[in-house]
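As a starting point, one isolated chain is supplied in structure tokens, in the form predicted on its own.
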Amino acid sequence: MATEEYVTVTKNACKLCTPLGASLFFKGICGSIPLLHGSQGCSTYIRRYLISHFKEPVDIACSNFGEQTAIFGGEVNLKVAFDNIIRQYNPEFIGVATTCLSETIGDDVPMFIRKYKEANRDNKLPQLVYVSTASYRGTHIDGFHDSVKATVDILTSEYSYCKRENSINIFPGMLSPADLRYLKEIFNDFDVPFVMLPDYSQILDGSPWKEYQKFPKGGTKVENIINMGTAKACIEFGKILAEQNSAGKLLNKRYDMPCYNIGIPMGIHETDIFFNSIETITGKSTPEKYIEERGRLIDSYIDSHKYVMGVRAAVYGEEDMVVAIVSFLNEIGIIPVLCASGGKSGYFKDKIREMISDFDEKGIVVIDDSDFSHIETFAKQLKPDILIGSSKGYAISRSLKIPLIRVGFPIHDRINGSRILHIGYRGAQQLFDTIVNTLLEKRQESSVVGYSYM
């Protein structure tokens, strides 16, 4: 008798779930609360994601699928929870996120919203605002993504904006609280106003509480984004995400707004073109300690270059985040043998190309819609020195005795998560100053005679 031999097709993807990028994205707007339609299972495991990374409270609602609700539909149940959100929470904004149980029944959730809102026409309401995250469509950074452009779209077309405001809007996409601190940071001292969608800089790395707090301070405010439309310009971050639709796009072909797609900004290379994307938007120069900060990166490249020139390294992660970092180790002269991605845009392959004009002549391997088992297979036969990615590569650091440099989202194993900071010329300096150090530990740890001097 003739046997069929199952096998896994996906071990440990390289990828998180769709709702969890949306949840992240509504916790980044002041007073949201973000909603799972579905099982309470999918907000309990995005709730604890997101805490092992963050270290703080992390509040999702569930719509609470069960049984009935997988075959009768989810909609009484969604109107539930909106009505117990209200009275709970009384939220400026809910951000209604489905998960792949809703999506395969088949749920018509604007219709549902639709519905209430006619029903609760007298009652005043938080924004509601829906995006489609079945996970079996994308990754996390698409959920992340939809995310922006929803609420942007839905939060603006009420408007037909006959006044242009002199301030920028920023979408950093899925960076570190350190990141967003560091990006108002830079707008503040060029003295230019601005809107960065989402900012949950305070809201998932703030100060202690004595008592609970439903909204912790910050976030983007919703009336803020409402006023999108009345921007000079914009600015997007991610090589991936200029390839595709997106809330800076969206508001380019709504209101006739410049929309200055750029990498995200890791490196001196593409930290220029976003530092230029300012100047030409603003017509001011940059501040003295932001050209300060570059002079001492590149004085510190010459200082360590003889450490990282041709060291070879295996990078994985989310694409846009890959190709940031491919771009950065090119400059210092890292080669990235090894450019691992769980997503799948199509662009992947092309964007690291572009990086590095010697792209065939190094032999680098670029591998998408991947899983860690993928990744580990390919980083035995390359033998790369360091691995740069998220804690879930930790693994294979621990099967190839190489070391990780932990970077992006999630850092499970680490405390600093929310604290990395990878933008900017700071970021390229913190950046660099570890992989240097790192790669000096490890030569001093494998010397047969040990050194304490250099």
Given for the second form:
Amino acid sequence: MATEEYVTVTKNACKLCTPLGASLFFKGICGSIPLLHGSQGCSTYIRRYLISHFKEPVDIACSNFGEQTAIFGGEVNLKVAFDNIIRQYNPEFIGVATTCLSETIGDDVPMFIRKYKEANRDNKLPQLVYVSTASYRGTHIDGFHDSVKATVDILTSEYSYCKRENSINIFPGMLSPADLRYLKEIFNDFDVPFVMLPDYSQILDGSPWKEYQKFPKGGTKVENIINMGTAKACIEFGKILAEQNSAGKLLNKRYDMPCYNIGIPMGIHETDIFFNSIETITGKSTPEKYIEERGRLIDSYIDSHKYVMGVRAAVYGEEDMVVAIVSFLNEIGIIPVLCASGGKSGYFKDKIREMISDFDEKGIVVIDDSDFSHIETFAKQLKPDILIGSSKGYAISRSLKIPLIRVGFPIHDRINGSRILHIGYRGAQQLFDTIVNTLLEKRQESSVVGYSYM
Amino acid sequence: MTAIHILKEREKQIYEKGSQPFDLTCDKHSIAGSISQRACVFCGSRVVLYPIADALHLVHGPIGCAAYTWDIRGALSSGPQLHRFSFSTDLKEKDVIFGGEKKLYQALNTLIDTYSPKAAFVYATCIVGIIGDDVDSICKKMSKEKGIPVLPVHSEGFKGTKKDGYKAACEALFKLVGQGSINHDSETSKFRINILGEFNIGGEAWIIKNYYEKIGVQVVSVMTGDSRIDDIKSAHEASLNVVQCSGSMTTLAKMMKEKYDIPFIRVSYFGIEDVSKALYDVSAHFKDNPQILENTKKLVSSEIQNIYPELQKIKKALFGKKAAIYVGGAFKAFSLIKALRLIGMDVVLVGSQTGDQDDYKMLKELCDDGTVIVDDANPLELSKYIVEKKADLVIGGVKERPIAYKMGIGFCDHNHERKIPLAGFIGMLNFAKEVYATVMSPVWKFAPRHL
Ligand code: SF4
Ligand code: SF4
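Given the form predicted on its own, corresponding form predicted together with its partner chain:
Let us now look at the entire complex, which starts with that chain.
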């Protein structure tokens, strides 16, 4: 690999820019409008990108910088944008994320917001939350997590809490609507009150309408976010996130609230940890339904173990997503020969090494800060049997003739991006079935006989 | 549900025919806080230049602008696929502080060595405009070192609208024109044209080029569908520029008129009426060769005969159904209105992101009373009118699709991401079939608006 090339140019990025993560997060709050502070293109591109995955309207406002704004600063634009959004949408919440442009010219957005609030002291304003998302400082997943933290920070800070409720705060991170629905089901089955932030499970995967809805049904309620300070404990997904400043840690510091920083629950091992955390917090035991799901999953692992043992996989995506998939693959005998991410937290390799006891013998390659051209180069050398990741790996799948198992974000070439279930025993079951069937199909098609039994 | 308000500033950008005296405001910057369906300068440049398949396209800026435009269009190439890569200098914080020039230089250096392109386009995005990288001089230097044209495209998003991006792209193309020559040893005809504003979505440029060849006209270059740098360099040897998608390419046609005295005509290839007119207009230009007109007549009548019976069947099914059109350029909207009428449908709303006064006046002429005309609409307005006007079909781009579907209304993509050719005679049939497939689908009966 030419190292020179490595640092100067990104070919077919395996990441997106920070405001995309922020916008997606803000969509998961009830009555909220994401507002990108910068020029029009970014917000339109981000909308387009999200729409192609979720296949739902994604309204994102923009403060529409022009040349003048870029010279004199974006204060007026932000104010006008607030006014117009309030007039047209009357939202409960506006999530402001900066783009590279407003960051670079050095707009002091918190001050603009303070001044706006002062000027409107007599009006009831929506909650105004600001997050700094200069894209040159991270990727979409950083934008996502930073917005969770900013929202929790601002919304819980104005209140002092005297009472501890019995509820749980859950910060799932960037999962699919199907995952979020499943999480709600689990907490409901445990019969424990909870606040999940964000929750775009209905907003970005809902029914058709009779009239256009300014705010699709669903989303985390603002008053519930405010009450997050009173919860009994937090659960937060992501082993990489666990190393960083997060919303859960903020609540832990501010309110001395226990925070369970666990991996994204993919596969039996991590899902067990998740269920154990809920048991510990609530003192309740896991409902029978999930014990049965777990049992069926193990049963299918056994039925199909030979088809997956020793299979080589290349996995790519957000760092935490890859770490979670690797944990799942590791427990069924698939070797993640290539683990790649466009992110660059610095913890990626260690987290993967930690999970795989014979990491070095297996010759596993882990690359962060990578793009699809690196992934292709390594895939050519390592010859994986399957690729696991977003639809953006399709070009590699096609050129190297390796089947692609689509997970995560974005899925732009299939219809079920919103409905892919990744987490819990049920998600592991789906993923496992898909992988095994893909391998069987590959074997069947390449066989001269074409057996009709397995 | 509360009523949908039209923002006061936007009232003048919406007009219902027959209601008030016509005075539509357009060409305005989208207002802050609205959810515009528009894009930016960069988007305009990128769409125009994107299909040039043997050129390197390097987006200079942070990652987003490049990532969101990676392989998003259906513009086909018959050879190289270099345009389908997404190359970005992926500026990081330290580049923003210390400048991205060195990175740009190194990136170009490596990429040109690796891919040996025939030319390179360097798109300067917002941040580059702010940090003040001297993109021009780096391009010049690179050009000298590598012996290929390396062209800066000033497409800082905030410095205007998509139209300014078209202009920047045309300026880059214009620099190429005149640098080459077609092979005059082989049989070349004196009836030569350039096809401008045709991007080979789903192979449309191939269809159109084939028509021209059949009537005896030689195509020197297509800009930019399936185009090659060498063809563009020879474009000045054509004797007529045929401009489709006038919004994007008229600038170039005008520049070529001025410098090379090549006249241009505006055409559209959508719908039987307009594609026939395009061919007839070209043959009229070459009237010293009556054979071309003869060939055109023959071609048009045989093509129409081929598709007519099926179109009639479709028309019967679609008769009286209502359509809403929201597209990028207004010129396309004219053709669509005619094409929809041909298959029996009424147009109840028509709008564009970038139309100008003249466009809207012409739209008004073309529309029936009661038709709503909008400039730079947002999702709330679009949805309000498509529901009120009881549309059965929305024609638009990818951002309009979920609005239509959410309201339980059929949709047809007429933008750059579609995969099926809708231009030419065969395109008309494809279009009719697609409209039929969506409007006549049995699924709508489950949509809430029918309950
Ligand atoms: S507005 Fe600027 S930063 Fe945003 S996509 Fe366009 S060029 Fe890129
Ligand atoms: S300028 Fe920044 S925020 Fe806008 S698209 Fe590019 S990377 Fe994303």
